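Presented as structure tokens, the chain that follows is alone, the form predicted on its own.
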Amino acid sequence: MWKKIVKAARPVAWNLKKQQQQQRCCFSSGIQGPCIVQKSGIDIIHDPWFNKDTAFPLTERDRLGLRGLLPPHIQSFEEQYDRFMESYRSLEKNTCHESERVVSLAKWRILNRLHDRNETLYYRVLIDNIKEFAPIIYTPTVGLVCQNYCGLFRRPRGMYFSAADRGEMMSMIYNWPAKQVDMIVLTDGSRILGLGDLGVQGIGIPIGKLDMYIAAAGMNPQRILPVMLDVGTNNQELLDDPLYLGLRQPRLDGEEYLAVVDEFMEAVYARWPKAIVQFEDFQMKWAFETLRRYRERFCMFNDDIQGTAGVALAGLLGATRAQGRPLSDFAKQKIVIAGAGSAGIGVLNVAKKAFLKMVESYGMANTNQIWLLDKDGLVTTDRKNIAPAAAPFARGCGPEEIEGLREGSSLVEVVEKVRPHVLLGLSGVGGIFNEEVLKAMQKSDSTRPAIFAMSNPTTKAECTATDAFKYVGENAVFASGSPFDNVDLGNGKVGHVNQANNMYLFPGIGLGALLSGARHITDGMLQAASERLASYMTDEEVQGGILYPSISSIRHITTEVGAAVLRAAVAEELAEGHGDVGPKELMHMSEEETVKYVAHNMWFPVYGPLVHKK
């Protein structure tokens, strides 16, 4: 089944970079309508939307009124790019024996200075070398920049929506410049990655995601829009600090929390009502609340539940091909899990559902092969008080459960007990994967244990590739959030280090959800962005331990997923067509042409010539 995926996956992946080719080609020729701009002078170089610096022609610098006001020689762009490349090479060479934060900080600051002058340049440097910078504008810099960010200010980005602005909202959000938004990334700030409430700071995390979606899914960066719901903070830090910029009380909680994000969903489905509403980094209460109270409404989904829930469904079942077994075995993979927060339990959710696909396919027996563990334990059903969505998860205490093991079991107990086939982190505690627990791995009743350390930043993934090589074993399959080096086993052996992140998935989903004109983004299409990610790799790479493919290769995985996701709108009938594509359309495509058809939508940077008209 396997094999046959991946045959006809790869060479859809070959075609789409030709295609990517010729489309650059394409535009550097100057196959391009001229955009219309009521902006002239020095107004035109300050937008960094239209500014081209140094490489506006002669013909606009006279029709744009910019003669005098650049110096005269013309750049190509070309030379610009090297230009910017050669000032980044010289400021990692300066700063190299500095620390690591000084360093990250850095490197973020020269690029958010580009991004604010030049947005066409800055999103083709990130394209041309995502490999290298998305880990400086998304995880894991993105954490320390959060935590920095009211130091950092320097112009603002995105919109911010108070608790103070109730009843406002309708007429705020016509402020945005925009006419036409297809995608917005929303935070409340309550939970930034495994940092915890970081109040209105969090803004960063939606402008990262978004330049992964300009980056991976080649939205359009004057269509896309970072929103901070600023709620009010529990961190006193915070509420102490003069520079702080956010409103200055605790959080909002129950009705009155909900009217906030009622009426900001309201104001944006009324302006733009076949926008995408991505939700970030709430807090694991109101993350399933509100993904309950909006999905069947609007076209939205929660990142941290259904994008990591799919990207470990993705690892999950590579895992299975790792170990050299048939995929229906899923179903027989035990899996301990150390975390039950949003994440966590949303990957018990998809995971649960991928276990009874396999049972009905397979005719298996259902068996409960999955042991959740919080912060105080293993998770029965002798805890008091437990969280309603941990509740269908809580190991019961008959006979049929492992001898030994009770109500707060701690995590070296229970994979010493269990023996599992995977041990999945999404805690939020780093080194919780500790020696003794890695060397418990090594008694797992699979060949190839794997490890997931997904929490994000670096400082809080469970275990490091190091370590999980060191002491699980050579044969260990390793995941991570962030990004590690692969680690050198010795005799020429590599230990691959996969990244279990997000931006293998949520860009597809944003952009497959937008141009099918989905509705809403249901299970199937969830279920089908996973699916299609974790069969890109061939046989040979996953028993290899490479779960996951480059990020260098993100834009022809991110096609791949957005077809998959647009074919099961379709296939759902909840596709109603974008732009001038109906849903007939659609429906009538082939697999490949829904490939070249997202491949097609995917917006490249570069210059456009500028006319001016008052």
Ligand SMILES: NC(=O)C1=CN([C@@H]2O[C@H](COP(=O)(O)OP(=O)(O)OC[C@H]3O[C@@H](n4cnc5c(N)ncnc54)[C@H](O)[C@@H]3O)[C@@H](O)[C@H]2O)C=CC1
Second form
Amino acid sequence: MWKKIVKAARPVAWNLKKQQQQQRCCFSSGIQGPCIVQKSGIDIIHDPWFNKDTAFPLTERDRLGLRGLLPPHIQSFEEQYDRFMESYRSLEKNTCHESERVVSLAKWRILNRLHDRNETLYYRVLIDNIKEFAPIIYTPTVGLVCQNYCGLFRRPRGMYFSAADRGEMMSMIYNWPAKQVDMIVLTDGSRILGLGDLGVQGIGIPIGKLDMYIAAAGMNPQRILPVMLDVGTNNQELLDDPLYLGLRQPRLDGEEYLAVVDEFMEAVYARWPKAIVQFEDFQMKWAFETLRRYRERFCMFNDDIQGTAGVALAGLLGATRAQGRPLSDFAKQKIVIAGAGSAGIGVLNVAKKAFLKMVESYGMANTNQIWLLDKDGLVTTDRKNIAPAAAPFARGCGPEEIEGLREGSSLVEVVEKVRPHVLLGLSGVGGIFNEEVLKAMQKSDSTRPAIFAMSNPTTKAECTATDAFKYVGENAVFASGSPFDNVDLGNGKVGHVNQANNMYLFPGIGLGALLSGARHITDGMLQAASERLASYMTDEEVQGGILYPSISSIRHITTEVGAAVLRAAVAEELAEGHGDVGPKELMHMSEEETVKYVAHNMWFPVYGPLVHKK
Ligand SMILES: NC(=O)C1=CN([C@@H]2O[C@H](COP(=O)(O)OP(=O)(O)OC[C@H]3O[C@@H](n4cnc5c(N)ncnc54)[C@H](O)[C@@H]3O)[C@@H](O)[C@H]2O)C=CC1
Ligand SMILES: CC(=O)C(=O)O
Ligand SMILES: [Mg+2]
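Return the form predicted together with the named molecule of this protein as a structure block, the form predicted on its own having already been given.
Next comes the full complex, this chain leading.
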């Protein structure tokens, strides 16, 4: 399995433009059926799912009762697209002297207004310009949006279930207008990126994640649902804020909390038995507990624990390859990880599994190569009240341990003594990989010391890309959770910045699970996703410090990941099929056919003909 990673290369160079053109032809030649709309007249123009603004053709204006409700000139989709991009560019020009915060929020607002008005055009500009727009609709700007959500709020998006709705959720779920929902992203707002408890304001995260589902996985925007489960907040500033839009009460805890989540999950699966629920940005204790509670019962996963783990593992394997070492050497890599939360522990769980598999496959010595730190420093068996999830990774305190390291040792002490190959941050604390720590990484036992500053948003990154290359050296391999620009190292050299973000996996996990029709998401399906991501990069790219694909090719990588997940579900005999494609057909698809099948099922934004039906 691991050997396959080095051998496998990308099947064909991805040409997004070409695929878009093909899809355009495909839709315009009528392969996609017409869209049934139950509304007519002004109600269609006010519905972003169906609205085409000035692009409604005359025949449709007549058929749908729109004549006279729009200016007479009919614009093409391309003209509308160019018009939007022009206004976006002039906004950029006009705000060039403003602070980054003001510019980012202005960009988010202009995109959000389009989202509210015309989803087809919105998703098209998003897909075509994903590299430029992802940092606005996703991390880092989405963090700023959540922090300012109550001031920015104009109209609701998604659904809000609150502790006050207990007993009502089974009927409330029918308030959602779509007949079918495929993908739900759910948060309780308790740990939004590295920004802490943002209560109801955390709804921005499910919205941003689902935008990525549509852009990357081609999920149909009419079949997605962002959800906020508002069980109160422990953020006093929000409770005191007269503009706060959430429940003004402390967070529910214990059985009361679980009763609300249980009721929501039961309501969802009563109405949409085949939906997939992604848990996002839950505080650690509930992240692990809800995953344990629901993963066998429902088709769900926790992105922060499981999606992040797969992406990090792919990066860790890449960091081994970047040194020109065989993959089996992964088991010899010394890893220091700062952050023992849901993301950090999720990463360690899969890294440990991969270590053990390699140790077994290659008959290597099984040594403990992981050093875990949290806010109180190095985690050892001497730690009082250690979280159960962190306990398996606590270092011993015996003579076999590195001299001078003890319970609570600081990050710099650990890095100096361990000389790790990889330093990985999932702490949610900006700047903890400071000059001293990064300089200590210069003495790493690796020829290509790897720094993964994975915390989000940018202000919470453990270090910047510039500092990583400046203090660790040109040979460093660098990845961050939020995007940074590549670094000019002088002499024509460039320090490549990777984005180690779960966005490379969660869309494919959701899409693969959906198309397989599996009733739950197994470790095997998640492992297949991670392996496909790891094998995506060529040796040449990895040795040049490029561990992850460019976000511009996210539709392609998601297609491949989705196909890998689907095939794993088939192999585990869990696939029940989707739509007209049953389990037998899925079973008989070759690898290549599976990839084509997944690609074919991805939604692409074009204006299809609208047909009115009561
Ligand atoms: N790049 C990506 O794809 C992802 C990034 N993240 C980011 O990871 C961060 C953490 O997320 P969770 O694990 O869910 O949060 P969490 O709150 O569950 O855990 C944070 C952990 O960091 C530790 N910590 C705090 N200060 C520290 C310090 N000075 N040194 C070492 N450890 C310290 C805490 O003790 C805790 O164990 C967030 O910023 C989040 O945005 C999370 C998921 C995916
Ligand atoms: C990326 C992500 O899921 C997080 O920072 O929580
Ligand atoms: Mg998250």
